[in-house]
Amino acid sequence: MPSDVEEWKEELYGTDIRAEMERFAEEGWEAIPDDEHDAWFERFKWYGLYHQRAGQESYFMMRIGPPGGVLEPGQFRRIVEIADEYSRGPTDNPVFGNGWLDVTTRQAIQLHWIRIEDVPDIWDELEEVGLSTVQACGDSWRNIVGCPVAGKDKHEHVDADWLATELHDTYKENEAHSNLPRKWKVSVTGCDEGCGQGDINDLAFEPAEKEVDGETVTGYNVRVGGGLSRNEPRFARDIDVFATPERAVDVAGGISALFRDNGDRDNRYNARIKFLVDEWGPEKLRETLQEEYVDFELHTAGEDLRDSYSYNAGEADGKHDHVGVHEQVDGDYYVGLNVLVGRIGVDEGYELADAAEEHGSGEVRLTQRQNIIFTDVPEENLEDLRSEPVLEHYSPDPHPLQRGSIACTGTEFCSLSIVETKNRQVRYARWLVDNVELPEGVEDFHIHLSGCTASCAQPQIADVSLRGMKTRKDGEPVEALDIGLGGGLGEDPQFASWVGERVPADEVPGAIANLLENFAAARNDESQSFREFVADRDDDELAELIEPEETDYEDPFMHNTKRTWYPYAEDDDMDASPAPAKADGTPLPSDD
C-alpha cells in the first residue's frame, strides 16, 4: 500500500502547490485546516518550506539552494536583507541573538521563523535576483552540490559548475522528475580534491578520463546509492559508466527516471536509492539504465582520479577544505572564511556582503563544510580584505578545532533532533581551543555534531562524530552523545566507528581532550594521522581511549530533556509558547 505521503502527493504536488501556498498566505495561518497540517506541510517542502518543531506552530524554516553553492553578485546581500526583515523570532538565542542565516552541509542557506503570510513577498524578492526555493526540500531533485570553486580552481579537470547548472536548469520544475519516491541528492566533482563529496550522494559524477572515438576525453565516472541517514550509511557504488560532459545530463535523467519508477513508494524508510542498489546490485542497475532509460550506448567507466582526493581525507596531501587564501586559475584569489557551525548574524552578513563587493567581485560561494568563499579578489586587495573587522570572527585562518566544527539545526527548531546542537558545538569548540593542544603534525581535525540519526551534520565522515541521545546522570535525565571515531572521505573513504555510547553532554569535551592526549602518546610516530591510528585499532581499544570526564566546561543545555517550545526561552514550557501567531506576531487564541 502506498504511504500516506504518496497519497498526499498523488492529490497535489509539484508546481501546483504554489497557488495553494499563496492562498494560505493571503488568508493567514488559520486557513490551513488543522486536520490537514501533515499533508500540507509535506507538500510545502517542495517549495523549500519546513514547518518548525512543536511549540513553534505557524513558523517555518525556508531553504534556498543555489546550484553548486554559487551566489552571484547581489544574491548574498539579498538573502541577508530577507533574513533581516522576515527571519526574526519571538525571543533571542543566547549565543546568536535574533536574526541570522545558516549555511548548510549541502551548500544551501536556511532561514528560520518564517511566516506563511510573508512567503510570496520573499519569493518575489528572491526571484528578482535570480534565486528560488523550488525543490530545496521534498521528494525531488534537491540542491545540486559540487566543487564550490568550480571554474576558478587551478586543480580542476572539468568544469563542475557548468554541469551542476545544466542539471539544475533541466530537472528543477521538470514534471517528469518532480515526484520521486524520496529526496534525490546529486553531486558533481571536477577537481583533484574530491570536494563534491560524491561518495555520500544518491548520484555522483566524479572526474575521469577515457578514450572515446580515438580521443582522450575528460568527463565523469558515475556512482549511485550513497547516503548517511537512518543508521544505514552507504558509500555510492560504481556502476561502470563514463559520461562525457555532453551526455552527463541525459545519464542523470535516466537514473532519476529509473529511481522514480522502481523506488519503494510503500515504505519511506526504504525509499532511498541506496536500498534499490542493495537489492539489485550495480550490474542490474546499469543494465536497466541501458535497456530502458537511455537511447545511446553507455561507455564503460574511465580511469578515475580518486587517488588525488584530499577533501576531508585525513592527512592526505592537498586541500581538506576551502578555508584560507588560494590562487585562482586567472591569477586572482579566492578567500575561504570559517563560519563556526554555519551561522551568520544579520549585522555581520551585511559586513560580509560589503567586503565581498569591495574587495572581490561580490560573488559569494557556499561550501559543504558550512563555510563561505569570496571569489575574484585581486592580489593587491588581499591585505585590505584581511584587515576587515568582520574577518576577526569569520577568519581565513581559524584554529583547527574551530575550522573543523560542524553542527546541524538541533532542537532549536527541528522536530527530529534529540539534543541541542549549534550553541553546544560553539561552546565545545571554544573550550577545546582554550584547553587542548593538538598533537604534533595535526592541522585538520573535524568534529561533527548531529542531533539525531538523520545525519544532517554528516557525523559519519568526521574524525570525531557526535550523535544526539539521552541518558541519566546523578539520577536526572540529561542530554548525551554517542561518540564515533575515524570517519572521512578521500580515495578510500570510511565511516566512523561508534565506540562510545550515551556520554553525558558535559563530559564530551573532556572525552575529546583525553582522546587526543592518548592518541599523541600511543601513535606509531608523528607521521601517523588520526584516521590511520583509528583504522589500526578495534572498537574495544578505541573505546578505552575516550575516557569521558567532567572538566570546568559547563553545559547550560544538558538538562533540556523535557518538551519545550524553545530550548533557550526564559519560560520554555509549552504552555508559554507565543505560537501559533498571526502575521504580526500576535498569538492566536488557544482555542484556534
The other form holds:
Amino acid sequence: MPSDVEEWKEELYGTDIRAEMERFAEEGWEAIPDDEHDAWFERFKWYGLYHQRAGQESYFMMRIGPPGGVLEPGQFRRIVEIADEYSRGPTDNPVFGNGWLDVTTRQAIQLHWIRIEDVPDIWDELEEVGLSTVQACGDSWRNIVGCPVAGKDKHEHVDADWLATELHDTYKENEAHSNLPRKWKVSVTGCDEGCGQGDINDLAFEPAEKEVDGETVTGYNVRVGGGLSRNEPRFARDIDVFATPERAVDVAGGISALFRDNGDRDNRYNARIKFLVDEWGPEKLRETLQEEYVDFELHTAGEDLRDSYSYNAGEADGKHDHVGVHEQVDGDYYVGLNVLVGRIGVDEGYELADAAEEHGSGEVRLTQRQNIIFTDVPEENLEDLRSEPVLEHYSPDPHPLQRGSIACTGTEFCSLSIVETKNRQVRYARWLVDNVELPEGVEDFHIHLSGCTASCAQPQIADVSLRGMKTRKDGEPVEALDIGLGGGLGEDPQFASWVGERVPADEVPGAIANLLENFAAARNDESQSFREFVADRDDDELAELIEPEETDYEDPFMHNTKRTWYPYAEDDDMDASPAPAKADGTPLPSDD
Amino acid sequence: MAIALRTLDDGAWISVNDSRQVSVSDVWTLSRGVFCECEPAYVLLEGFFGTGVDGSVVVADAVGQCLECGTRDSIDRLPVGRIVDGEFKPYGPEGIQSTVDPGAGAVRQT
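Since the structure above is the form predicted on its own, I would like to see how the form predicted in complex with its partner chain looks, so please show that one next.
All chains and molecules follow, beginning with the one already shown.
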C-alpha cells in the first residue's frame, strides 16, 4: 500500500506547490490547516523548506543548492544578505550568535529560523542572482555535487562543471523526474583525485576514457546505489557503463526514470536505489536501463582513474581536501578556507564576500567538507588576501584537527538527531588543538560528528567517526557517541569500523587524545597513516586503543537536548518555547 | 472520531492528528524480555517505522538499542500513549513498559 507521503505527492507535488506556498505566505502561518500540516510540510521540502523540530513550530530551515557548489560572483553576498535579514531566531546561539549560514556536506547552504511569510521575498532575492531552493529537499533530484574546483583544476580530466550544470538544468523542475520514490543524490567527478565523493551517492559519474571507433574518448564511468544512511551504508556499484559527457545526460535521465518506475513506493525505508541495486544486482540494472530507458547502445565501462584518487584516501601524503593555496590551470590560484563545522556568521560572511571580490573574481565555491573556496586569485593578490583579518578565523592553513572537523545540524534544529553536534564539535576541536600533540607527519585527520544514523556528516568515511547515541552515567541518561575508526574514500573506499559504543560525550575528547597517543606509540613508522594503522588491526585491538576518560573538557549538553525547545536558551524547557509564532515573533497558542 | 496516525520525517516522529507527539532519541524503560534480558532495559529509540492503535492505546514499531547490553533490534507495538476524549496523552518514557500482544490489550506496568 502506498505510504501517506506517496498519496500526498500524488495529489500535489512538484512546481504546483509554489502557488500554495505563496498563498500561505500571503495569509500567514495560521492559514496552513492544522489537520494538513504533515502533508504540506512534506511538500514544502520540494521547494527547499524543512519544518524545524518540535518546540520550533512555524520556523523552517531553507536549503539553497548551487550545482557543484559553485556560487558565481554576487551569489554568496546575496545569501549573506538574506541570512542577515531573514535568518534570525528568538534567541542567540552561544558560539555563533544570531544570523549565520551553514555550508553542508552536499555543497549547499542552509538557513534557519525562516518564516513562511518571508519565503516569496527570499525567492525573489535569490532568483534575481540566479539561485534557487527548488528540489533542495524532498523526493527528487537533490543538489548535484562534484569537484568544487571543476573548470579550474590542474588535476581535471573532464569538465565536471559542464555536466553538473547540464544535469541541473535538465532535471530540475522536470515533470517526468520531479516525483521519485525517495531522494536522488547525484555526483560528478572530473578530476584524478576523486573529490566528487561519487562512491556515497545514488548515481555517480567518474572520470574515465574509452576507445570508441578507434579514437580515445574522454567521459565517465557510471556507478549506482551508494549511500550512508540508516545503518545500511553502501558504496555505489559499478554498472559497467561508459558515457561521453553528452550521453551522460541521457544515461542519468534513464537511471532516474528507472528508479522512478521501480523504486519501492510502499516502504520509504526500503526506497533508496541502493536497495534496488541490492535486490537486482548491477547486471540487471544495466540490462533494464539498456532495454527500457535509453535508445542507444551503452558502452561498457572505460578505463577509470581510481588508482590515482587521493582525496580522503587515507594516505600519509596526497591531497585530502581543497584547503590551502593551489594553482589553477590558468595560472591564477584558488584558496580554500577552513570553515569549522561549516557555519559562517553574517558579519564574517560580509567580510568574506568583500575579500573574494577584492582579491579574486568574487566567485565562492562550497566543498563537501563544509569549507569554502575563493577562485581566480592572481598570484600578486595572494599576500594581501592572506593578511585579511577574516582569514585568521577562516584560515587557508588551519590546525589539522580543526581542518578535519565536520558536524551535521544536530538537535539544535533537526528532528532525527539524538545529540547536540555543532557547538559540541567546536568545543571538541578547540580542546583537541590545545591538548593533543599530533603524531609526526599527520597533516590531515578527519573527525566527523553525525547526530544519528542518517549520517549527514558522513561519519563512516572519516578517520574518527562519531555518531549520536545515549548512555547512562551516574544513573542518568546522557548524550553519548559511538566511535568508529578508519573510514575514507580513495581507490578502495572503506567504511569505519564501529569499535567504541555509547561513550559519554564528555569522555570523547579524552578518548581521541588517548587514541592518537596510542597510534603514535604503536605505528610501524612515521610513514604509516592512521587509516593504514587501523586497517592492520582487528576491532578488539582498536577498541583497546580508545580508552575513553573524563578530562578537563566540559560538556554543557549532556542532558536530553532534544527535550528542550532550543538547547542554548536560558529557559530551555519545551513549555517556554516561543513557537509557534506570528511573523513578527509574537507567540501563538498551540498544542503541537 | 478518526485519528490520523503516521510516522514522519524518516521515522523521527509519531504524528497524531498532524501534531508531532512522540520523538526518537528518548530512552524508554522496558521490562525484561521485551527487548533484551536486561531488567529493566533502558532502550534508546532511534527510529520509528510504523504506528497503530490498540483500543485507545497508540503503539509504535521502532528500532532501538539497549544502553546496557548493546542489543540493537526492532520492537513492535510499544505503547507510547493513549487517546482520551479525542486527545493524545503521551506516556513518559521512564515508566516501565511492555509491548502489546495483538488482542491482549496494552500493558503498562507503572
